[in-house]
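We begin with a single chain expressed as C-alpha cells, specifically the form predicted alone.
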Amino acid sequence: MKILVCVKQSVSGELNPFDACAYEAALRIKTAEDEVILLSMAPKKSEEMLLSLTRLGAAKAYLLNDKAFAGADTLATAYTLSLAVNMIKPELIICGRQTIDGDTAQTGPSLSVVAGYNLITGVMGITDVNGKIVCNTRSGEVTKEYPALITVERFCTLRFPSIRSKIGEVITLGAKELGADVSRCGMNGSPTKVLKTFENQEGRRKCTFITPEQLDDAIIAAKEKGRARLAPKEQSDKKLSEVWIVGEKPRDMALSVAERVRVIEPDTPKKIAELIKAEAPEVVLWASDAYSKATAPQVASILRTGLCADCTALETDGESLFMYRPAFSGNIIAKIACVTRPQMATVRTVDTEGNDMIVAVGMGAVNSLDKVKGFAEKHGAELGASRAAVDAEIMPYEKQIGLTGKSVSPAVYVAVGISGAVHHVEGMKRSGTIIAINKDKDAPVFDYADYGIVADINDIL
C-alpha cells in the first residue's frame, strides 16, 4: 500500500505538530510492503527539512514548489495538491488536522474532495488498515474504503531517526511537471483574500484579584451566570438581504448582517452543494462544531467558492460580506473577503455541551495534581490540561485545550499553574467566567481571566 502524508515547515522552521503525528501514524503502519511518501506544497528552503525527514523512513518526499503557487488559499492548496495525489495513486493520505499558522482545518477535508478520496477527521488512533481503514475518531469508531484520505489529532509523537537511517530523495515539482492550471493555483486561484491584519487583542479581560477564601463564592456565581454569549459586532444600517445558515447555531452572527435568515438543515455535502448550486444564495454561514469543520471545507470545494474559517466577526456594506478571524496561532486579526459566490465562512459558535466547569492543569500545578483532581471532584468539574502538561505525560491528550488540542467554553473554567501561552488561551477564551490561579503576578494567562489568585497552589486547594 502507498501511504502519502502530507506535510508542511511551520513559521518557525519546525514541522508542523500534527503533521508530525500524521507521519508517525504512516510509519506505525507501514510493512515491508507498504510505501510511505511525503508531499509538501512550501518554499525550496522546506528541502532541507524533507530530506532529513526521509531518514525516518520515507521512501521519498515531493516538494511542490513554483511561483505559481504563491499566496494559495486552502481551495488553492488543495487543487495543486491533489493533482500530485493523482500522479503518486496513494491508497491512504494522511494529513494533520490543521496547522498552527493558518489553524483553518480546511485543506484535509478539501483534498478529499478535489481528489476524490473518503474522508475521516478527527483521527485519535488507527485501529486496522486491512481491506478497509478503521479509525477510533472524536465521534467514536468509524471506517471507510480505500482510497481514503483522514486527517489526525496529536495523538502520538514522532520517533527520533536511527543511527543506520539513510536519506532519501526530495523530488520538485512546479506547475509545468504536474500539468497545473495556473488559473486555479496560488493567488490566482484564491476566492478568499486578506484586505489587512491588525493585532488580535480579542479575549482579553479585566482581572479582578481575589484572595484564596473568595475562591469558591467566585465558582458559585460564575456557575449562575452560565455560559458566555457571543456578541456579534454591531452594524450599520445597510444590510445583506438574506444569508444563509446551516443549523441554528449561527443565528446571532447571521443576524448582525442580515435582514433575513434562512436555516437549511445539516446534510452530506453533496446534499447541501446541490441546494446551494440550485438556490444561489449570497452567504452560507456554518458553526464552529465537528460536523461543520468537516462538511464545509467539502463543500466549497464542490462549489468551488472561497471559505473563511473560524470567524470572530463579520460586517457587510450591504453587498459584500467582510470576514474577520484569528491568524497566525490567534497573535493577528485578518480581514477578509470571498471574490465568489456564494460568499461562505465559519463562525464561532458556543458549544452548550459538556461539562459546565473545567479545572486545567499547567506545569505550575504538576507537584500538586492529586490536590488539583480532588478539587475538580469537589465541584463536579472536569479535567484539562494544558500543552505543556501533556507533552510532560502528566495528562493525557484527550485533555489537552488549546490550539493543538480542543476549544471549550464552559461557564467556568480554573486555570491552575497555567502560564497563559496564547495557544492555550485560544482553546479557553469563550468560557464564561474564567479564573487563573498563579503564584507569578505576571503571568500572561491574568489578561485572559475575569478573577485572578496569586498564590501557591498548595496554599490553596
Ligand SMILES: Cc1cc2nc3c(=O)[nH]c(=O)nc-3n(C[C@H](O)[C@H](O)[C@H](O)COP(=O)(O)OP(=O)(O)OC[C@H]3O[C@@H](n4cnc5c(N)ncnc54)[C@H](O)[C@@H]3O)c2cc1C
Given for the second form:
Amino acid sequence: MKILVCVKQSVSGELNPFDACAYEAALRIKTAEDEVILLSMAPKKSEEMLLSLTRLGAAKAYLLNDKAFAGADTLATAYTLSLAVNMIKPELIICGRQTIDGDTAQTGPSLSVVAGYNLITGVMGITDVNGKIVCNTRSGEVTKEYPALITVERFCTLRFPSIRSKIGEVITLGAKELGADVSRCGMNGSPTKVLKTFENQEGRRKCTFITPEQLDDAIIAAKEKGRARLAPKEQSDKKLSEVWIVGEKPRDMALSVAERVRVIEPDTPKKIAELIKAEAPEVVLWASDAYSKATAPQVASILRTGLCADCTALETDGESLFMYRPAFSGNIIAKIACVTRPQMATVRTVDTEGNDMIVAVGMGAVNSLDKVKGFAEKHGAELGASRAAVDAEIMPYEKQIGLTGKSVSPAVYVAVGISGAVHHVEGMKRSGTIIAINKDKDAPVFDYADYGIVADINDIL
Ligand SMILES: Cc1cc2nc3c(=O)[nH]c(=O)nc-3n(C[C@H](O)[C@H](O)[C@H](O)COP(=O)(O)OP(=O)(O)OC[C@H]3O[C@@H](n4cnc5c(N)ncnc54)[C@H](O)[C@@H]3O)c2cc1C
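Shown: the form predicted alone; wanted: the form predicted in complex with the named molecule:
And the full complex, kicking off with our chain again.
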C-alpha cells in the first residue's frame, strides 16, 4: 500500500505538530510491502526539513514549489496537492487536523473532494488497515473503503531517527511538471483575500484579585452568571437581505449582517451543494462544530467557492461580507473577503454542550494533582489541561485546551498553575468567567482572567 502524508513546516520552522502525528501514524501502520511518501506544498527552504524527515522511514518526499503556488488559500492548496495525489495514486492519505499557522482544518476535507477520496476526520487512532480503514474518531469508530483520506488529532509523538537510518530523496515539482491550471493555483486560484491584519486584543479581561477564602463564592456566582454569549461585536449599518445558516447555531452571527436568515438542515456535502447551486444564496454560514468543520470545506470545494474559517465577527457594506478571524496563534486578526459566490464562513459559536465548569491543570499543578482533582470533584467540574501538562504525561491529550487542543466555553474556567501562553488562551478565552490560580503575580494568565488568586496551589484548594 502507498501511504501519502501531507506535511507543512510552520512559520516558526518546526514540523506542524498535527502533521508530525500524521507521519508517526503512517510509520506505525507501514509494513515491509508498504511505502510511505511525504508531500508538501511549500517554499524551497522546506527541502531541508523534508530531507531530514525521510530519515524516519519515508522512501521519498515531494516538494511542490512554484511561484504560481504562492499565496494559496485552502481551495487552491487542495487543488495543487490533488495534482500530486493523481500522480502518486496512494491508497491512503494522512493529513494533520490543521496547521498551527493557518489553523483552518479545511485542507484535508477539501483535498478529499478534489482528489475523490473517502474522508474520515478527527482520527484519534487507526485500528485496522486491511481491506478497509478503521479509525477511532472523536465521534466513535468509523470504517471507510480505499482510497481514503484521514485527518488526525495529536494522538502520537513522532519518533527520533536512529543512527543507522537512511536518507531518502526530495523531488521538487513545479506547475509545469504537475500539469497545473495556474488560474486555479496560488493567489489566482484563491477566492478568499486578506484585506488587512491588525493586532488582536481579544480575550483580555480586567482581573480582580481575591483571597483563597473567596474562591467558592466566586465559583457559585460565576455558575449563576452562566456561559458567555458570543454576541457579534460589529453591527453593520447596512445589511444583507438574506443569509443562509446551516443548523441553528450561527443565527446570532448571521443577524449581525442580515435582515433575514434561512436555516438549512445539516445534510451530506453533496445535498447541501446541490441546494446552494439551485438557489444561489449570497452568503452561507456554518457553525464550528465537528460536522460543520468537516462538511463546509467539502461543500466549498464542490462549489469552488471560498470558505473563511473560525470567524469571530462579521461586517457588511450591504453587498459584500467581510469576515474577521484570528490568525497566527490568535495574535493577529485578519479581515477577509471572498470574491466568489456564495461567500461562506464557519463562525465561532458558543458550545453549550459539556460541563459548565472546567478545572484546567497546568505545569504548576503537577505536584498537587490529587488536590486539584479533589477540588474539581467537589464542584462537579470536568478536568482540562495545558499542553505542557499533556506533554509531561500527567493528563491525556483529549483534555488539552488551546490552539492544538480543543476550544471550550464553560460558565466557569479555573486555570490552576497555568502561565497563560497565547496558545492556551486561544482555547479558553470564550469561557463565561475565568479564574486563575498562580503563585506568580505577573503570570500572563491574569490578563485573561476575571478573578485571580496569587497563591501556591499546595497551600490552598
Ligand atoms: C505551536 C504551539 C502550539 C501550542 N499549543 C498549545 C495548546 O493547545 N495548549 C496549551 O496549553 N499550550 C500550547 N502550547 C504551549 C504553550 O506555549 C505553553 O508552553 C503551555 O501552555 C505552558 O503550559 P503551562 O502553563 O501549564 O506551563 P508553564 O508555562 O510552565 O506554567 C506553569 C505555571 O504554573 C505556575 N506555578 C508553578 N508552581 C506553582 C504552584 N505550586 N502553585 C501555583 N502556581 C504555580 C508558574 O508560575 C507558571 O505560571 C503550544 C505551543 C506552541 C509553540
